[in-house]
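A single chain, nothing else alongside it, follows as structure tokens in the form predicted alone.
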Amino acid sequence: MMWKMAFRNLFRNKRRTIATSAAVVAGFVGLTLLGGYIIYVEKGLKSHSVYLLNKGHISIFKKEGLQRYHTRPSLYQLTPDDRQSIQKVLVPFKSSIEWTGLAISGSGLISNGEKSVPFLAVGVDLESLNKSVNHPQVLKWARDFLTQDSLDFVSAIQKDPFSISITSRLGEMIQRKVPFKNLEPEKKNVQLAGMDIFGDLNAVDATLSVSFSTGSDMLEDSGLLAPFELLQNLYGTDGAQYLMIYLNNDLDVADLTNSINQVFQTQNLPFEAYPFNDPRISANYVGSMGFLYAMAGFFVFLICGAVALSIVNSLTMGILERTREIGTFRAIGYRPQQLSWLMTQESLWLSLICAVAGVIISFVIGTIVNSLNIKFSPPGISSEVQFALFVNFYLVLLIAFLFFVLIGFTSYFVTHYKLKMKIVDLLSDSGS
């Protein structure tokens, strides 16, 4: 009965119902949308991270490796019998693992033969090659980073187990353009010297096949993707730099890196793992998201504070004009709290009309927005990206209950203090 007449209540001033309203709705769309931007960025951000710069979910070094192994390679590197020993700690993991992979990284020279430059490398398995770039949540969410090119290198490498792939930038730098395929054979073929695991000066002979980028604008001029076998032959090593996880879910990645790390300690084993959040793995991620949280919360704030204000605004007015309505209702028995509960379920019908609404018009202006393909570039992001927006179910939600709770709170406390004045007071009052 209440919340029926709660129901009727909305609409005797529907002008300021309207207003009131209109502050909630765009509280409610502007939230839902930047909550589904940042959404659509940490997934992007996380599946670049994990697969297309090879961190994996986990990465597993030797201990202190992730700091020292590129002073002291010959120290801190994965041994075939470390891996052994790692792979025999997964196995009651094995169920949350969809594969492993192995990586390397390191820098040199490549040369054309007449010109040489720096480079940074990273190697990599494979099998962990084709599948990162071929991975469902790449494909879904980070294809901006991706090229035609990226696609096409496992099949290269297959072709001459001596291709790499360079950025554009550093192929320009020694001389040869993209697309590569289209180069003469012999403009093909470069040099890569650097320092092995010794320090001895070592060198291999390399192809250019295809071009990738790094998605960050500081390594376009040096990034260098090659096969794990031909960086080991560089390296003069048949060790690895660190293991690669990728899991099946990666809500595991938390407790299954502290899992596996417990059972390094129980064992001593001179091993670490780190999650791909960690900022020592992926400083890019941690500090993209950190930024983008902070500024959510800001907002949130902000439309959390003016949505409340508006309701206070709104309950105060319907009171002043109530008060003899009120004081009717005091007199044949109603107590404070019952009209309190009345006012607030008002507000609570208020608050979900608006959330059916804001649902609606966050999806017709994600829809336009994304059908449009707004590019954008990123600062430190060396490629285009889409702008788009997603309504995410969870926190569509997570929003409405958060309004509800706010709105309903709110209202309570506004028309709890509101409703103290007395009997006599109320029906004598004029409501002006």
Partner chain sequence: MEVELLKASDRLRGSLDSGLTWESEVTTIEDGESSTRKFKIRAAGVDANVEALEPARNKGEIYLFNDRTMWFFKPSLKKPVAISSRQKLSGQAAIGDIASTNYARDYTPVIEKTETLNGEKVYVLMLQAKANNLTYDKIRYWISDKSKRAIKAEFLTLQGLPFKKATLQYDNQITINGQKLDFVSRMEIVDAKYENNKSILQYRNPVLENHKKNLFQVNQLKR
Second form
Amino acid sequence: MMWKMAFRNLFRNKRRTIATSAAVVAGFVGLTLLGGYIIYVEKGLKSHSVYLLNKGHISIFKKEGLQRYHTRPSLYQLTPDDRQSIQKVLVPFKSSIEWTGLAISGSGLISNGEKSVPFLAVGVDLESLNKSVNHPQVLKWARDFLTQDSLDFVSAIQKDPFSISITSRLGEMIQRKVPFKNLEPEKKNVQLAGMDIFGDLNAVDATLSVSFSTGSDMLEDSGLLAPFELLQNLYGTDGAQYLMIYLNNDLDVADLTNSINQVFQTQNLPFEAYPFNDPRISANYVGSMGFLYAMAGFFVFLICGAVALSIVNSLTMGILERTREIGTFRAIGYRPQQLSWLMTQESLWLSLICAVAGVIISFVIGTIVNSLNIKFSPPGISSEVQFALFVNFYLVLLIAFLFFVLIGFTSYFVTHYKLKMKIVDLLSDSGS
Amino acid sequence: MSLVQLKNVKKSYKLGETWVPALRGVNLEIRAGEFTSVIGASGSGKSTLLNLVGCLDLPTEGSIQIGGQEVTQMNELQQCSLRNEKIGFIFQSFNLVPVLNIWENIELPLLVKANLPLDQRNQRVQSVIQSVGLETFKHHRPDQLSGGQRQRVAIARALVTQPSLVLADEPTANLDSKTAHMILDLMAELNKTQNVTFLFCSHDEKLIGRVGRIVRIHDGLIVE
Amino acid sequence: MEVELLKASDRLRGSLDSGLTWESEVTTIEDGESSTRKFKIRAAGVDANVEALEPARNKGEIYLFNDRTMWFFKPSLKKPVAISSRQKLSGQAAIGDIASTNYARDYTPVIEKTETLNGEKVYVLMLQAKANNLTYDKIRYWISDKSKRAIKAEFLTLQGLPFKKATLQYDNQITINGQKLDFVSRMEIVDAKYENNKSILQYRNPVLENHKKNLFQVNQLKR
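For comparison with the form predicted alone, provide the form predicted together with the partner chain.
Next comes the full complex, and the chain you just saw is listed first.
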């Protein structure tokens, strides 16, 4: 019956209950949508980093190769023998791995026959490229970073192994405007020049096929994507800079990285594995998420504070109004803890109602916002991304749990403190 | 045998910097089955006396025994138990819970320990609701009843735990004289039929004729 | 006077209006490892055609110096690539080091002081680059008063700190209009900070030769 009584008590002062509920619902909606947005951004940036920036979930380098590859590529590349050793190490983890790929990166000059400008290139094997751009995670979460050109790059390479993809800004710098497919064959031909692993200048022909976006404003002036073999040719090597591992489940990243590194250590192999969320691998992802988490933490603190204060205020007023009633309960044998619990139950009912209302309102707001297809350019990102709000089921449960705990503790604490009054004082109080 | 025994009970309240004596050494015995009224002027200490007997407060000095147990030595849990099992309270303003119906209001004291099976609980509530003649109103809320009816609910609530002692502080103060008499008659009848000891306080001398024993209190001391 | 000094020293390093051909062997010692490359250089005035001869993987590659513009080409390319004279050739040697020098055209000289080096009076000049696309921004250059040979050089950063040092020898000779002219035979370029890292450029078999103009034209390099 106590739960029944607690529920009915909510309707004693409807105005106050509505006001308190409004604060709690607003807090719930705020956290739900903010959390949903952060989850959406996180998944988008993660998909972008793992698949579209070709980092993989785990990257394996030669020991110290992450830092030193570009100064001494001949020493820090993964030779064919190295790659074989690594694949042997990965056999026990096969069930967690979706596929592995190879990548090489470097800098150089791209020339149109008259003018040269610097580029930063990544060369990825064709199979990896194909699986990445068509991956369900990318299509679901990082669609804004994909263009039709990105999707067409694979078939372009299949037709012409010298095909490269550059950013539209880089294209403008060499006087080649998008779409590149409309250019005459003569104009599509470009040269890539760079230092090979022997330290000599080398150059290869390449064909402009499609454009792509690096996703980062900083890299948009120099981004170049090439077939893995073409860059190997340019840099005069049969080695790779790193090996990418793509997992079936990205929750396994940390454990798997540690396990792989342990095997490397145990077998004395000169390799190192890094997870995608290592700041040295995905600075943009780590930096952006760090900022968002900090902001979220601040808002959680703020909202929880506001909700707690609303509850404190509401309960304090409730106790003042029901002082004599509380005295009566005490007189007929109820302990202060039992009364605290009764009032806490009222707050928990309120939390439950507000959680349900909050979820519904969040869904409605999310649906409206998403249907408006609002686009914006986040700082440091070259393309426009959709401002989308999603309601995440697990997040809703977590926030509901957080609110229950917060409101429960706050209520119990307030009432416990307030109900320590003497019974005679409670009974003699006229209330408000 | 004494159900309630007070020995040299004193109670003082602090008002600002001064101590105000409400009871200045009260000695009183109430035997089981008595129907006793404490009469005194306003501020004489009668409510204080009832509060101390009901373990709603503790004396500054002295001893209070209820059913042979010294209440001044009890901890809070023991006092709660005593109040719930041995003592019933009837208040001047009825003190019913507005969000509960009559049945639920009466049932409240039985839920403190919740150690009574449901059917027994229902039986008890049914029994007391019948004894106060409110069976047809059991699903009504307090705001749907008259003053007299509400006080009858309060009486039923006080009796549902089958206490040995019922304390009533000015039970008829908020009632018209006709209703007041009815309530007093009800209490007297219950005293006779259920052998429940009643101790109540009132400043209304007109009700004196209906009680078995009168205790007069003046300036914090029993005078009669 | 400074400009004349520079012009004279440039001639001894291949800057002649009439054509000149020589071979260069560049030996690089870096972090204890050694490598060698060979080039054939054909120069006329401010233009130069540098063809890689060895090792085999680089054979056929061409660096073209056309006024101040530089190009790289290899037979497999459809078009040449515009590059900078600062582009590293091998070790401490930049591409701009291997061909003839035109410091008198490209730098503003100022005599800092005079010194005596191996019994010779030497002018120490500070050369300031006239354009951004030159091999070096600043050079401290030691030129012999008597022989007009550039004996020593310090290549400086914009802040004036040396990052490379070079010494030159002139054991070659060429005959122009009956007159014998010294020609550089050896240039050793050393990393100013890590002196074990160095490149040694050896200049061999310089001969006067008339070159066709199209040898220095970039559109001749296209496939």
